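Here you get one chain, nothing else, as structure tokens; it is the form predicted on its own.
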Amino acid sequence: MIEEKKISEAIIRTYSERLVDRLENDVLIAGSGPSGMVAAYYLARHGLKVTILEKKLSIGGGIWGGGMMFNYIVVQKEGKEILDEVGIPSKEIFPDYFVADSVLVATTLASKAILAGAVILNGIFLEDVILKEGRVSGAVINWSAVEVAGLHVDPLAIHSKFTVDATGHDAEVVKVLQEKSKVKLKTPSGKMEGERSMWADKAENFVAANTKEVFPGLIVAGMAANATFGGPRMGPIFGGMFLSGKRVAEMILKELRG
């Protein structure tokens, strides 16, 4: 016999348990897009406990469109081999351009980020960020739907050794810790640069490069790179988003491990 309370209690004990244990936290990645899910990936195949907080309730950032909603995304060689050891098969259409469906990527970036021990909040927002003594140490939170109705309800807040700005075009953790806190960003003008216009080629070396701390204990990965030290976009070429990812998490690995 089937009983609707113990369905809602098993939900609901689980969920709970799960929220509390995330209360702490090595690393917290804000957007569950390309270079949130393979930092996740890496972290926690390394045994550091890591979120990842995604606003919607639909994980993969700009992967799942492909271009213009053509569901293909294309990578160069350095980007197939992130995709070669997680085990998602992509096919060479030019010399160094190889595409692999976007929604396989989505899916099984999330599916090897959860199964290495990464958890994925979704419906969940960063409203703002815990600033203690000079350094960001976590995140302030609340539930999505929470935003979208205006709603007047106090959040909760989590603490992290290390926080990821993984939001995309928006850099939504370093905006919003810039204009609250007022603070001097490590960027040419002390503030988010803005993202300048498409340059495929450039955009995706400078997006690996400028993966970085961008304030004590808070740095930007993917998109958020760019726009906060000013590089240009890339459209639906994905190797750099991967790399990017990669070099957060051989980052806070050599910071906390040594």
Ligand code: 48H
Given for the second form:
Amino acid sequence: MIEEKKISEAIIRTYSERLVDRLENDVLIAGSGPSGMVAAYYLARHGLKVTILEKKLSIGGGIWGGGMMFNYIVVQKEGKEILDEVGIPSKEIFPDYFVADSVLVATTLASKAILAGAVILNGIFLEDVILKEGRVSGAVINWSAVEVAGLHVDPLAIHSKFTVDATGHDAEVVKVLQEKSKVKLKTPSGKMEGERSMWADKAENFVAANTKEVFPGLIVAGMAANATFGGPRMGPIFGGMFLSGKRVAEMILKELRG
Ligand code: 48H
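Please supply the corresponding structure for the form predicted together with this ligand (the preceding block corresponds to the form predicted on its own).
Full assembly next; the chain just shown is listed first.
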């Protein structure tokens, strides 16, 4: 006979144990868009303890909508190599313009990251960072539902060796760090430079090149890198997002593993 309280206990106990386990991380990634999930996949595959915080209930960020809800994304050769590696088929429509089904991209990247060992905590958002002795050392978190309801509920906090801002156009982690702590960022002006209008070719090169530590302990990835360092947008071409995620993993693995 199925007992209701056992269903509840199974969920509560398992989730609570996982949450306690995730109080300490090698890497915390805010945002489960393409850059965050690719970073999580490569980091977890190399044995690092990685947790993604995702504000929404659904993973994937801007992947699902493709371009204007035509649910395909475009990647170039370097991006296609990452799709190949995780087993997502793509089709070359013009030389070096490959299309992939955006629903398959979102679901496969999530599945690969989780199966590699990453944990996604959805419905939870990073509302602030832990800033100690000049280094971002973790995240202040809360239920997204608390924010939506406008409730006054104090947050909890979790530690990490590195935090990644993969929150997309809004660069929410960099923004909160700048607004609250008035720190000097490693950008030309020392502040967030802001995203520029579309120039796809320049933007795609810009994103990987500017996936870097913007403040001790805090790395920017994906559109958050362009927003932080003043790069243009690129529209629904995602190779740069994937390469940015891979670059995050390479940088952190070098730091932590040498
Ligand atoms: C937890 C949060 C928080 C928070 C937001 O926007 P994303 O898909 O991010 P990227 O940078 O990996 O990919 C960008 C791409 O999707 C895109 O928008 C492109 C290529 N645009 C080009 C153009 O010209 O428009 O995903 C970010 C994720 C989302 O799922 C948010 O819900 C989540 O981050 N998020 N999660 N804590 N504070 N803020």
